[in-house]
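Encoded as C-alpha cells, the following chain is the form predicted on its own, with no partner shown.
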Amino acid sequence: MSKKSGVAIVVGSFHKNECETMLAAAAGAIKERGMDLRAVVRVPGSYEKPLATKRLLLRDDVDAVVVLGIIEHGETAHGRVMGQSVSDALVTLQLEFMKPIGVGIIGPEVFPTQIQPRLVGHAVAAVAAVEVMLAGAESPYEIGA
C-alpha cells in the first residue's frame, strides 16, 4: 500500500472571506482525492506566498503545496508586477525542490465582479494539478510512447 501524499496549502488573507471559500474548496478536493492535508499557512498577501511555500517544501511530510489567493486589478502596475514576481518564484521553487505547486491565484488584473465565480474553480484546479504531477512523479511516462 502506497503512502498518502501530504499536501499543504498557503492562502492569502487580504481577501479574507473569498480566500476562506477557496481554502474550504481546496481542502475538500484534497480529501476527495485521497491525499492528506498536512498544513494550512495563512499569509498577509501574495508577496509572502513564496517564502511560506518554501518553508513547507522543506518539510519531509509535505509532497506538494497548493497556493491560493487573489490579485485584484489596481490603479497601477503593482498587481501585474506582484503576479509575475510570485509566479516566477513559485516555478523556481517547484523546480528546486522537485515537488509540485498548484497555483490557484485569481488574477492579476481581476475585477471584483470576476472574483466570486472563480473561487471554487481555481482552488479545485490547483489541487487537480498537484494530483496529476504527484502521479507523474510516481509513474513517469516515456515521451513518444
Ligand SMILES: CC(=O)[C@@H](O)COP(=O)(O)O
Given for the second form:
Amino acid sequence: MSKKSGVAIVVGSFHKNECETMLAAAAGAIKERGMDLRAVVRVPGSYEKPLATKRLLLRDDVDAVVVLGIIEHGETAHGRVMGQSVSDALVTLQLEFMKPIGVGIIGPEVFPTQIQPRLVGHAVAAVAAVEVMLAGAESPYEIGA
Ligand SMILES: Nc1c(NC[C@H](O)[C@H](O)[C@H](O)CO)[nH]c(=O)[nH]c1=O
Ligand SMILES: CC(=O)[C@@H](O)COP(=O)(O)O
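Now show me the form predicted in complex with this ligand; what you just gave was the form predicted on its own.
Full complex below, order starting with the chain above.
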C-alpha cells in the first residue's frame, strides 16, 4: 500500500479548455509535491461537484480532493447562488469526512477577461492547501495577491 497521500481531482466542464488547463496544473502540482493522483472525475458543472467529491471522499485510497472549475458572470444571480451553495457544501464535506478539500473554483461571477490570469494560480493554490492540511501544519503558504 502506497505511503504517499492520495489525492483526487473533480473538475467541471464550463469553459472546458480552461478547465483542462487547471487540471493539468493541479496534476503537475500533486506530482511535484510527492502525492499520488488517484482519480480524475469530470462533471457537467459546479452543482455536480459536491456529489462527485463525496463519492471520492468515501474511498479509503483518497485522502483529499481538489475541486476545480469556473463560475462565470451571467445576467442573473444564478452564478452567485451557485458559488455560495457549492462552497458551503464543500466546506461541510471537509468537516463531515475530516479530509481536506482544496477549492480551486474561479469566481463566482468571473468575467471572461479575468479567467486566464487565474487558471494556474487557483489550481496550484488548491493543491498547496491540501498538502498543508494533510501535513497538519499551519499554512506557510501565502496566497498570492
Ligand atoms: N453556469 C455555470 C454552471 N452551470 C451548470 C450547473 O453547475 C449544473 O451543471 C447544471 O445546473 C445542471 O445541474 N456551472 C459551472 O460550473 N459554471 C458556470 O458558470
Ligand atoms: C453562471 C451561469 O449559470 C451562467 O452560465 C448563466 O447565468 P445567467 O443565466 O445568470 O445568465
